[in-house]
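Given next, in structure tokens, is a single chain: the form predicted alone.
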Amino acid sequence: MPARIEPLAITAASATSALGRGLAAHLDALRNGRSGLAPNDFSSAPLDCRIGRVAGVEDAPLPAPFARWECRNNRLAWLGLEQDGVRAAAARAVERYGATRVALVLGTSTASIGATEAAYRRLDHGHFPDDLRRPEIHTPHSLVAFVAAATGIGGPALTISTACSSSAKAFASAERLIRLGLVDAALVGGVDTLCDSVLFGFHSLALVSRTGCRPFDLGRDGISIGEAAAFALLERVDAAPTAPRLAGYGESSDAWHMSTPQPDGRGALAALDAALARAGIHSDAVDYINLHGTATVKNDEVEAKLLPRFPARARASATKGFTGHTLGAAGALEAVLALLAIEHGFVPPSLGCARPMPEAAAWLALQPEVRRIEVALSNSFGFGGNNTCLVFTRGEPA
């Protein structure tokens, strides 16, 4: 197991997602039980199912310095930005430790491909248009040269993609970076959007639901595909004592399937570990636990698998039922509700499930539930088995 690390503060954060922009609409949302998911009527052909869109995305082009950046995943990336003060967080990050000194690790699963797909319907003689014939959204660090450029950071950049752990992985290689001397804070989060890949691609896996995702329902029948921006600011826990902090992560790949979790849940339980034993606690002292609930039949199978570890008094729950698989983005988001849990005592409900799998049952909240959170967990794991656990707590009063 590996030794436990110096916790680091989380100074800022926002979410904007099929709920709303902003911290304030998600916890409104997920108190009154509010879903974001409405018919599909986004896809370029038609496709039955319920997604989980981000609304005015298309009303916000981007300012005109970053006009070589413009794209529908670097708008969401905007906006996001926008909430909360996080950009302004950045730029005093920036200032207090000079622009080298902060880093920037961001995951996405398909940046800003739903370009590329534009640029290929409109191929001219073989040619992108002239409108999209520009390097900059044509590769999956796009997001992340847009976003270093949008806040001034000049530190370490990188991108992480690793299906639907990449944003939750991106908390985890921001702590080695800092642990490490290279940088003194970090920005992380992740920002996917829906595009035709995605939507197609799932559903030629005969993974999405048509009527909406149901996670860790005995009637489930697959996933509802959604878009977010998400992002944190990681510094050294001096910076901010009474900041909610990030206490530990664990990861680890499967290696067994190229799309299914390992059966018996083995890899997903090696991250868990992991991230207890960087944090230094034991799970008798997890409060709630944000699952990664795909609401497919494998991977809540396998998650369910992990739950005994927790005592009885404990409290679980899937919000994908809300905003839809934002994909990459889905880690940075869960992590940001998982805050939101600790920061106000409330313990979001399972949305979608009315007959929970029995495996799973006794930690399930099906309703809202107020309680005093100390210690929150949230579960990434990813498409073929990437599997990442990170573990949140409380900072110190004021």
Second form
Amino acid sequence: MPARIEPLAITAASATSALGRGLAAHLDALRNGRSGLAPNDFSSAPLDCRIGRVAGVEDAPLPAPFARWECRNNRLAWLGLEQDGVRAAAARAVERYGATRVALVLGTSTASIGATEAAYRRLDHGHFPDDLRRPEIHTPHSLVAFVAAATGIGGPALTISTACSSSAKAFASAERLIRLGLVDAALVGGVDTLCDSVLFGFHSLALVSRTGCRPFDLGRDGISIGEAAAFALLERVDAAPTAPRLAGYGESSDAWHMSTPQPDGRGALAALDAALARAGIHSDAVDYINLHGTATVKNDEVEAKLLPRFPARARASATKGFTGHTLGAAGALEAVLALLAIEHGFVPPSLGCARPMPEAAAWLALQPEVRRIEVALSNSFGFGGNNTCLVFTRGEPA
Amino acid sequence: MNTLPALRIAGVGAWLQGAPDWPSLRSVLLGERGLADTAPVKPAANILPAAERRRAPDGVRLAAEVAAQAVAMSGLDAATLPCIFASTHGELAITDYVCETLAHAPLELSPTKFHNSVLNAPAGYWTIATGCTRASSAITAHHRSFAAGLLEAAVFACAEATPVLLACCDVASTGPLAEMTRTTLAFGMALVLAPDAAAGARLTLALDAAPAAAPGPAGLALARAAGDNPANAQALLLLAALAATRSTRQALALSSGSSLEMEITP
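Given the form predicted alone, corresponding form predicted in complex with its partner chain:
Entire complex below, previous chain first.
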């Protein structure tokens, strides 16, 4: 088991998803059980399903100095940076520590592939159209390169792309950079946007629900795809003792199959155990688990096998019925939702789950619940058997 | 603290058409021989089970081949090594196929090609083939992907006191996308970095708060040899330093504001 780590303070955080822009919109939707899923109106020939689309991205071009980064994914990144003072907090970190003492680690699975798809739809005699002849957006690194330019962060700048665990792993990579003293702060997060690759790709795997995802419901029949931008600024605890904390994380590989999880849950459990060990926290002390809960038959069946690890009083929920599965952004988005649960003392419900799987029912919150949360976990499991579990705790009393 | 504790390079793997392993590429870098002209077009990737090898896209075969070489040289068990797979572009031929199919017949998209299109396909196939349950990752940083992967692997090795496998691979670009992602040939390399090994070249890394200088004539020649892919050129710079007999220092571009200084003592 890994050794305990020093926790890190989360000095700024925000999320933008189908639930709206910023923390207040997410808090309101989660408390009132209001889903952001809506009928699919994305792409020229929309599949019959529901999606979690962020409103208004089409009407929010990047500011002129960033025009070369223009694409839906970077627009969503910019919208996300502008909420809850994230960009200002990053600027303060750059000012305080120096640009090269701040790292940028973001997860994404789609990056700006939507722009590459658009170029293929509009090929001009086999060549990309003039407005899309920009190599910097036809790379999975486009998000990080843009955010570095937009924030002035000049330290290590890394894209993690491990499918649905991408932005959860960003927290782990950033912690290691800070622990070794290479940087003093890190902006972490994830941004994924709706595009044909994921809508038709998951459809081809027969993993998309037509009627909307129902995590941990007996009748669950697949995912709803969403888009989101979520960010968190990590600093050492002495910079902000009362701020909530990243207490631990665990990463593992299933070594099983490219697109289905290891059936007895061993891989996921290894990530969970490593996360608790780094945090120095026993599973009995866990108050809330934000489950990966994609609502595919297999994922939820395997993830339910982790629940007996927790005490009967622990509460669990999957929030993808609110936001859809935001893929590479899901780890960071759900980390921010777990932080909201700690800060505001409530458990978000597993929206969409009406008939819970019996093996999970004892832990699942089906309605919003008011309760004090000291320790919250967030699970993220990706294609290729890539697992990450994050542990968050409350800061010192103010 | 800008400097990481020293690591040893306990294993090296490489594949380039005409130099299908590290000893042959080392000879080429030392000028002892040229690239073999009767070389296989694809890496053998024998570590993948036959059925997986048939399904695996070119980038996965390349990554599995170089990773297996590096692990074999290290004498370590692949199942115990956390692994990081770096790439500038991922599976370029599959990206071309996916975008082409989506433009004309989106409902005909192949599910296998879709799940092979993720940047972590090599990490997935590798961990499945070797039974590795440790952390695995897939990273990119466009033209600085090798430097970013090297830093990520070295930081993991130092922070967790464990040997780590790093592979850095790109396949040739194809289709209309090639104009945006110029890479003219497949090239891959892998390293096993170990914090406490007794043997192997010594690697010391430090962050420098200045962007790296533009490559000189030698660097430009390496870039051409690396298929005009700048991340591959970064990787060849390290391999050339490993092939040399004396200690060398190089700076690799890492991000818009930083470079990664590496000192290698064979």
